[in-house]
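Only one chain comes next, encoded as structure tokens, the form predicted on its own.
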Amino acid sequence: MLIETLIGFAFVAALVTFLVPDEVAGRVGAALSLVPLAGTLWMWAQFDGSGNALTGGQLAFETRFDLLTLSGYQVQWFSGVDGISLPLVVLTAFLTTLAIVSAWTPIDSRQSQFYGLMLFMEANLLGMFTALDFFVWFVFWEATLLPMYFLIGVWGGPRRKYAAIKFFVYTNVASLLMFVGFIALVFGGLGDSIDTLSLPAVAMALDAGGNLGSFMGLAPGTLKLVAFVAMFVGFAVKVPVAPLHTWLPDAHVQAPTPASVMLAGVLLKMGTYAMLRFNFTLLPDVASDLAIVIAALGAFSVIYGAILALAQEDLKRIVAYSSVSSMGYVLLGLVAFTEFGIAGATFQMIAHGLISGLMFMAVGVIYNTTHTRMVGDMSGLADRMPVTVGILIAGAFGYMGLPLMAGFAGEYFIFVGAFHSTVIPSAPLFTAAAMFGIVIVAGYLLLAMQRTLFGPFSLDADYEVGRAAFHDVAPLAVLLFAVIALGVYPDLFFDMILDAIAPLVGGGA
């Protein structure tokens, strides 16, 4: 029970620290955050998994035991990691770790409150990805809400009520939008041809097609389009899809640094990977039959995007909305139905998490030093703080898909992927709209990093501008670090993706 055992004491962990004094709160919520991310290594170290967790594969770290029955279908707690889950654990675990870290200078009034919520957080996002239960999943998928809600709301920034508020009530829409739809397809399709609530019985009922039937009318091809319909649109707010993405900018921009961290970093991947799950998993004829309605919002999301960015002033909503155009990438990787394609879109989850992540850290730091984030205010930071700004230089070159960084991999994978797509008609050419992105996104990249950290210094205001403290460039490192080593070597999770996705295309490359 290990997974329980990382859950359980992650909750521990958050009461913990909601109890000890301020004063120790940054460095005890740190050091207990270790433990789960040292129990999520040991898990990636001793994977042992095979195939993909919704098609009959084998589990790793695999409990199962029954709960409660619930209108007669029976709710388990079934928990396990496949090789689409385990890569987005353990990118939850490290990022917290890295986020809690970098808290420690920002976050000065109420942090024993605010590192337990980030541990709570922690707690229910590893429940979510590990999940197969249905009833359990979405417990712990909308748990992560709650404080998510308070960490924009209590420290964010002047307009945090506004964003805070505007983040649930979209996001909490999104869900019931989504939870109707499985709803109607399990309990009005699948009827009493199934007594669980088991994902993968799930999927095997599904498959097995003749199963379902018709409900409040609705033909059974009709209920499973108004189903994927649904849930599709519940889960494109979460990644967000263009147009679905006005939320974003306010919750990122009035968020703590920290907690925009795990926005970007983690909560984002939590609607690609329900996609993944629910949409391509559970009802992938429904998807085909759409994919060149799902392919033009990958394409316009990208390039809606990055068009956006390229026009904001805030460095905090340049990178924002660079995160509404890399999200454009996994969905038309996932749209693909290409080994290539499905498991570049989930090695792009990780690395986007990991260089959103490092972006937004580095934009931290940054402001924490001049108290500004927008791109007229200063200039010439590179001779002040020439560590912090070397680093944010690397992530943004991560972000343009440089070579030998995990952005690249990624998106290399996706095209590969998303070219040779049988699927999608005309494949070649929303390919090569989605490739046009990354030459907006060098854009607007470039011009904010020659304005801001290049040239004669310059600040508008009287703020002392010297080197960051330790603390905050370290978790910068450690990020760094990470997505050069997925860069040069993507197998280290790209591997375990590949086996977990090829039931899902039949082994078709």
Second form
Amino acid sequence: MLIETLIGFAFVAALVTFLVPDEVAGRVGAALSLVPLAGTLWMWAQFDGSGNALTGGQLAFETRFDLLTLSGYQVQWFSGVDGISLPLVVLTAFLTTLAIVSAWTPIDSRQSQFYGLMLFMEANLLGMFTALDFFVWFVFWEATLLPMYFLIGVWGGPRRKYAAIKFFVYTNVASLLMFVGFIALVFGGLGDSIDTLSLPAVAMALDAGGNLGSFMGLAPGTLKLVAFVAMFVGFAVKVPVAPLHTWLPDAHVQAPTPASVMLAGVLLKMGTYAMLRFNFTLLPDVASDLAIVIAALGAFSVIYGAILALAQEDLKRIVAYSSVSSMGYVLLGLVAFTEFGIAGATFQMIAHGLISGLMFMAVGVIYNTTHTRMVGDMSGLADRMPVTVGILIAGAFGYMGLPLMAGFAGEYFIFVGAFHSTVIPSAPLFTAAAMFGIVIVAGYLLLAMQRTLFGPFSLDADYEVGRAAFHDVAPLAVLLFAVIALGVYPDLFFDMILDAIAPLVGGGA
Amino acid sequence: MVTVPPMTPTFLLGFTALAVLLYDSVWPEETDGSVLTGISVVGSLASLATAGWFLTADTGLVSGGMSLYADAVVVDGMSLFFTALFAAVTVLVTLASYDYFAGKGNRGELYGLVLLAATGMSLMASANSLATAFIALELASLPSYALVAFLKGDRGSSEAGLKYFLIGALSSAIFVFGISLVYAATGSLVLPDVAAAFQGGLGGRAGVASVGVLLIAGGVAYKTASVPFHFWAPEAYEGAPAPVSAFLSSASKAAGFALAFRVFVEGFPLGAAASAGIDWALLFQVLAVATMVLGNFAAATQEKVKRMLAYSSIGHAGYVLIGLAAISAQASTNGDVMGAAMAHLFVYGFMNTGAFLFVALAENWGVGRRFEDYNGLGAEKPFAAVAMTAFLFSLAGVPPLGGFFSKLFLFTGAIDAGLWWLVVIAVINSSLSLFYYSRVVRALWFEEGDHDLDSAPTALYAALAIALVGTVALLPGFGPVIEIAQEAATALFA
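Since the structure above is the form predicted on its own, I would like to see how the form predicted in complex with the partner chain looks, so please show that one next.
Next comes the full complex, this chain leading.
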């Protein structure tokens, strides 16, 4: 019941934070968020699961009971974590706490509502990463939209209303598409061969193959293809895979910094996590058939995102577009369908969550103190805010994949995995193309760093540069520590990830 | 063991109405209204509790049903389910009226009318004979006309009441004419006997019967605010005092469906009716599409919140009509889809009432009626605005709120029945509804507003909180609701 307790606690914490006065809301929210954080860390320390949840692996902290019947299918509360979901659960709790602390300075109105929404989002994210029943999972999946919609729409920048609605409409339509794809597969394809909507049951029934029926005139093969594409497109919007990424820069740039941290750090991972669980685990044969298309999309996202980032003048936009690029690596790792490719992709989700969180927070601190994010307006910041700038540079190096940082480990595993892929035709070519992305990433990051951080100081004429408070910089330091820790010792998570990935590619238990 | 009459939930509503009127005539000088509100709330709560008790306890009422008064009335799972719904809405509405009608008229009359209407609705859900159905319909309708026009000084209210009354009178005439034609064709008013006559073949009277069925469908369409008898709804809901709009759009609509479900399923069994040339499922498919499309598109173009809610309420009638449209003669899915429609009405009773109560609250604050007038209320009155947001997203069917579950069950039920094209239309409409509901959400939270709000109407807030709990708590509690509803609906087809 530990998972349920943590989710329930986060919901209650959200309510409490919503009701306390604005002056203390930030502190209360941060204090309350420590409980889920401690809980997830304890889960990580005590983790005793093995194998992949969807292929009959041993779940940790499993709870299961019947909820209701939907058209003859039993809907269950079915939660538990395996080596894939646990790192994401820890990441969620970790980033929530840091994002709340990083919000103390920039959020200066309606604080209790803001922190309440952050905790509400955490509760839903924890539920989303731990639920193993499709229906419950979908409820949590959709419910994460609401807090983000309000976080962007209320506390965002000048074009916040447009960005919030665009975000909501894009991702909601995508979810519906995914929902239809999955339901058609289960209700239509599997028919009476299963009686629950639990993901392991669906995975095993699909794996057993044989009895897949036809639905609405679609032959089983076509049905699988249609379901795969519907789900893939639905998740690809969330990831986002270019060219379905257009909501992301708007949402990111308009969102307040802590919301950007959550959006880039955790919400984008929902897309790749779901792809791994649904597309690549449930329908691996279709994934192999489409591997070249998906790999091309991944490589395209990497290059295209990097080139777009290169063209940006707004620091936050640069970081936002580089997310498109980084998530392209994750997609490439997933479709490689080798042990290292998928495990590396999962590891890269964590690494990118930490590094992008770090970058957004650092840009946020710079914006709080200078009131500008335009690269052209700044120069010479390094002299005036050495700590923040130091951390920002370290984060940028992490983004570029410097060894001993988490980004390196993730990207390295992905490239090794993708290079040896047997399902992607001419895999080395795609890998090389994606690796070329690193050059562009390094290019735009170094260029931006050089223009904003070094040279003569030029700001005070137009922008008053304040001082960053301790609680602004502390979360950055903590994040940087985590990035380096994972880079130096990836086995903090990589072992359990590998263990959960092995069954997917035919190895392990 | 104490035996309680099976009709107790209905009786309780009626007696509470009489108690309110009695108290009001003995102590007419009491102007505070707290005693009257207390009587009404306690009475309707008692009715809710008994209905819930009968539903869940093993009283034999749910499965078999009990026929009373020479088959004129039946008490079964469905009637109890709907009575619980009416009683719950009555609790919300009477509670909210305590603040809303402060200084706006005699509360004794108001509560008496509301409770009498609720009694009539409860009777509509129990009616097992077309005569009872007609009487019950009138008992529910007559107080409603007066309720809409309750604000005597307000031109909008009086005008709405008059329009509602005229169309209501016309529809009653159509309904009763339909009943007389069915009687002429079948020789009975009691539903099982009517059904037997249909099954025995109507011979040369099939044409008369089909016109009768069509006219009865018209009467039902009026009460449920379905196309083509929906014209009164936006006018009446807009002009009526907001708690009354809440009552009419939730409870009264549900009563219309309760009547329709029983009369059509029990009285005109589809197989026999179809062989007599009356395919009413097809009729309701057409009505469902027309109603949801018209309601949602009209709602999207409104400038006033209350009017938007009124049209969206028509749209929801379209969704619920799927419960009748998806019925086929021999299918095993009938109980599931009709139960899902009942569950949707139940959730709707909370979320829609809640939304209108927020409108009542806004009127109480002196905030205007247009979308822009709601700007910034989220910052000023966060609790009420959160509740309203939950109601609106629930109406739009966004998870994890109650409206998502009920719509999901309704739509999957219809897909199981093979009506996937109808579901496609419903889903498109549902997505459209997100657009206009989110206009209110945007105004509440994203825009800056400038209001001077100091009134804190406690009872209205309490009603809002109860509706919120009803909308949100269905997340874990939806299992029992849908199971009771589907069990009750399945019993109807047995």
